[in-house]
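The chain below stands alone and is given in structure tokens; this is the form predicted alone.
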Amino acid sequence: MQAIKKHWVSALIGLFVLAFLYLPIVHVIVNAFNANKHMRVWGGFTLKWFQKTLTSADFYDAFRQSLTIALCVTLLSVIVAVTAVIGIRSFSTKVRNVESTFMYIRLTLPEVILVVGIMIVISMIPGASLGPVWVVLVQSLIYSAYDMVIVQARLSTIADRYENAAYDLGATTWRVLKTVIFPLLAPSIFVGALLAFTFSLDAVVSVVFLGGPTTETLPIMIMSMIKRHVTPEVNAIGVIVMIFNMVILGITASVIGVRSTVSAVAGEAE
């Protein structure tokens, strides 16, 4: 409490910069269970909004393309990155340092400018169509930078001695990799995994240049309800997808333990 006290300007700041980002959670989550269509005011407790949602055809198809394309954007975000970070150890610094730059101009480049040149690129293929396909490929190609990153970071904290003393054993190169690399990485495999997963289940910017007519996943299923205003179903298919992914959320933390969790997000060694 004296720490607040001394510096109450910081707490005031942060306290303002929570409530800014949270607020807006807050009011989609109760306006989802609002009666009132309008959301003006409070009209009572109801689930119809939810109802309405879980019984729409749009809804789920929409949801199972978004998850279709997550879930393939996840297993090639992971296999690139993974065989990315162990095949790089073995080459030069000056190579390692090539690869870490374009990993973050990846990561820096602005998604729209990346999509829009390999869209031109597409352009030029003869026969070459939009669709789902596009999508994956080239959320794997931006998404798996992150992994990249925290699959690196969780590597570089990895002691040789392990590596060395199970070929001093005997031990192939396959059963290294199956017996101490994979599962001293396989915690920031699996932060990197739930990464690439959320951030291909909210894209936007590749799914509208690169998807073609065909392909409505969720959040352009969501900007085409807003055009006009925000309707009550769009806080219940929020309020859906927030569970969703904090199931998801769960599921990682209780497979891989919390700890380990927060120490592969840090690159940190147990």
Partner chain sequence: MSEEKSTGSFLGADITLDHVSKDYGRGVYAVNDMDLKIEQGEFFSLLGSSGSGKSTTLKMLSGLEFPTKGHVYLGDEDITQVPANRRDIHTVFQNYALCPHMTVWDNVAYGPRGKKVPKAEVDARVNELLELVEMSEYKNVKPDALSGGQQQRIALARALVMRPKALLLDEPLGALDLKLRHHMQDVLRHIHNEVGITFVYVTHDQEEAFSMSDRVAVMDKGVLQQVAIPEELYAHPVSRFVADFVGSANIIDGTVAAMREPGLYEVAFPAFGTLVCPGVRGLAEGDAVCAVLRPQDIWLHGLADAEDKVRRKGIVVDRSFSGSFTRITFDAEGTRMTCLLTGNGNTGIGLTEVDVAWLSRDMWVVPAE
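Having displayed the form predicted alone, please output the structure of the form predicted in complex with its partner chain.
Partners and other molecules have been left off, which leaves just the chain.
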């Protein structure tokens, strides 16, 4: 803190960035309760936007679909990531390098390119049609790369150390996994799951291209609402989603501890 006080220029830039990030959020929250539908001035406190949202069947359908997809993606991407990270260690360095290259491709390749490519492939499969299943598969493919980075960072700090010790004490490979590797990976797996979940909840590109006409998740619904004219209901939806996400984050932090959440994200040792 001392250093920041002295470097007031960087402190100012920091403040500006924070303001830029958080002012729109404040704007959303304030206007979710603003009776003035043009949102320019304060028109008095109201809950009618929430009322409208929470009584709309469209909102529930979209929310349910978003949640279903996000949960499937979370589960699938975590399974893919953990098995891949643990399994890849039995291969040679060459194979591992190829694998990690592919992992980084998944991280850096623009989602839209990957998604369009897959969409074309699907259109060439006879009998296959676009739909939520493809959304789940493709999102799992992309987001598992993030999980892998997180889980791998954690695994590399624990692998030799505790694994060799457990093995030396006579444990079978399966017991080492169950009693040492999994428990020590748990915080990073949890954070990876959280990332996949929030990414999926937010996803637009993969849903637009692969979801087909029947898939309308929350972001898609908001997009189509805004296309006609910006309605204050969007703010209410935003606040609801924000609360939902904060509850999830709170649960995560209370399960694995705030410090573990931070360190697992940062990929630190302990």
